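The chain that follows stands alone, in the form predicted on its own, written as structure tokens.
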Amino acid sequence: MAAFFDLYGFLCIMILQQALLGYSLYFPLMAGQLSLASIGFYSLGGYVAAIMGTHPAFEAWRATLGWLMIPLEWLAALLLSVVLAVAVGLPALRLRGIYLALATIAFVQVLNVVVLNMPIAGGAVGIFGIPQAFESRFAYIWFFGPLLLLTILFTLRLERSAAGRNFMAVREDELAAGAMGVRTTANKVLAFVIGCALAGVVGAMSAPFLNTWNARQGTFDAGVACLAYVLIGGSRSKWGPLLGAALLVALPEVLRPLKDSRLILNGMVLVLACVYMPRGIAGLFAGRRA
């Protein structure tokens, strides 16, 4: 069992983080809302981190409050997450479709842009040395491991609630749900709240995880993996994220001893996954139970 956690410990825990980057765009896409914004609050969030946790003005800081620094960071990054979810949120969720997608893909480049002309983010290097609240890497489980467990649990009962009634009402039909009352734009602001708020909390668990953290980590690339993540797992199911992270993640590494050929090969059960699974893996087991 040591042997298997030193050879794919880093491995697990990418997993649960990727899973938790998946359901920040869950959340959204409850409410009918195809979203790529969560990757750049993620961003966001791994940065208010990294300064926290090594520029000079918050040195006092750190040596008043000890590791108490940690979960101060995490509630920094959710609560500007919020702030600027809510502000992004209520003008750009008055788009739909292919448009809103637009309007977050270019929240996220805009956002890049500001972060790599801001010294205190150390530009296009990035910002390295942040402390590390574990000597060893596999540790950090006993971070993405509780939030990922709350979040699940937090889905299940959303699924059950008011909220996450008028988030699938307004997902099915806006216009029908609006007429019967559902306040539509307030719950598609809610929803990308929620996620937006997540993956800046993800984001500043990640950043003392990876040591370093820079403006690549929340590139267009890395937007659309997450969303693959909730595509391929199933858009529709509480499950499907975990599921499409787990499969993503783990691929790439399955097929390493295939070196290059693993790129094609990769690409390929992408396309077959969306071919013949169409509502993911999560569907799959669906039509099983059905």
Given for the second form:
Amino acid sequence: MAAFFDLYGFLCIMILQQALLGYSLYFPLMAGQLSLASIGFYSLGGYVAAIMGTHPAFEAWRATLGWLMIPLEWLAALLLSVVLAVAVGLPALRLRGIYLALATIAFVQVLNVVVLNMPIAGGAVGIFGIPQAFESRFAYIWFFGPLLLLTILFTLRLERSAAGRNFMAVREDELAAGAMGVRTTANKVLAFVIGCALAGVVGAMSAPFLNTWNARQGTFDAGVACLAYVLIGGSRSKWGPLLGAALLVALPEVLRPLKDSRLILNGMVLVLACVYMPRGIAGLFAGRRA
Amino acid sequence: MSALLEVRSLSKAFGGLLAVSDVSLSVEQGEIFGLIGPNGAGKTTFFNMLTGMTRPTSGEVLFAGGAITGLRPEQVARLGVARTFQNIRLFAGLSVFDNVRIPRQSRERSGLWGNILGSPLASREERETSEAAWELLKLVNLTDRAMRPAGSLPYGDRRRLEIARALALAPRLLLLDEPAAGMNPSEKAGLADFIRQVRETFDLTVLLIEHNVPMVMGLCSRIAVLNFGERIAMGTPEEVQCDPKVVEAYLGAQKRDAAAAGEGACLHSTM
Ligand SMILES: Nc1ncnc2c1ncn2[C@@H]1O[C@H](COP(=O)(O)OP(=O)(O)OP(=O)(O)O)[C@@H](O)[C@H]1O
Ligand SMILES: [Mg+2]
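Since we've got the form predicted on its own here, give me the form predicted in complex with the partner chain too.
Whole complex next, starting from this chain.
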């Protein structure tokens, strides 16, 4: 058992963490909005935690608050993410489909450049030696596990409530939703903000987990990977992001014995999944039930 | 009787094309008012302007005495103006039941967290909305398919569901854009009865676009006729029917009807 944890513990945590990022895109998708902004908020949340955890200016806070500093970092990341998400979402969500996706990619790039030029964020090298919250890496399951559980419960409740149905009405037909009294803009912004806030908190939890934080956390590639979890897992199912992250994070590890050819196989699995499972892995189960 | 809807000199230009040109009319509380005209006359554009989906180039719309020109669609809807679409726009991937629940939700006061945590207010509103939606499904005989995706229903049922969805807003004014399109004569007669019944039950005012002249003549107390964006006639079915301009617009547009109506200078009104 211990050997299993040594070998796969890190992988398990990665799956949970990446699944959470998948969920951060699932919410805007529920309202029909294709956003790639999450990775920017993830990066931002990480910087908030890294700065609060290492910067001398917060020395006194850390000394008095002790471990309470950690939830405070989460809260700070959450609040900052919400404010920024509203500011970005209001203008960006006037755009539709691929244009919104492009605008959110642009936002992520701009954010990266800004952060790289802020001395407090450590420039290109980033921030080192972020204090660990636990002795073992696997113990971080106490961060990501409960958050994932809460996120899934939240999604479950959302889907069965008026708030979730408003999102889905906008996704199905924005014009008709407006004609039926649904506040389309407010709902799109709300769905976007929920996703961004989640991504910000995941970032704040990840900074101590990964020990260092730099601009490479918020790259375009990482952002696309988050979207892939949702699409491969199933964008219409609350289990989609989890299934997708499990497959995509584990696959390269499982295929490791194949050495170089694993990358080819990995790519092939993705292509086949897209072609044969348009509704994702979750769609396979739903199809069987029907 | 007083005017529930008053339209003053409404116009819409798409580039050089005047889709609606200086149209005024007023719809009285409780009446079924018909809007007819050949293809491309500007009827749907007129509806889109009433419901905030298209911004008028000029003119004014008053609903229940207040100006609604330039409001967003959801604001107009929340004031009590509901509509259906010529090309049916249901929430196709959602259940029949959810389609009818969504419009009523615009009246709910509970917010996101109330919904997620299941506050007493949110639970009560959820129950009330579901009950009201179920009643509407009974009215259109769709309770047995309530949990099916709306897009999976046959055409006629989708038309009825779309009307039920509009009624779920509890509107004062119902706008129907060619609700009988694609129906056979007996279905059309059934729909006409249904519209009358709905108007009675919900104390509604109805504004109806319809190509089918006999159906409009039988159903409406007054009719306005559009042709190339202009209102060429307005009055009771009898007045409009024999108006030379209307006859010309229709005979010019529909050659086949010309033969049928050949005997006189009126549009025939039998179904
Ligand atoms: N968004 C738009 N952009 C440009 N032209 C438009 C637009 N919408 C409508 N039109 C034009 O305006 C005119 C009126 O169209 P509208 O759809 O209102 O007619 P209608 O009376 O509803 O016709 P039908 O009976 O075929 O439904 C048409 O010539 C149409 O091509
Ligand atoms: Mg039309």
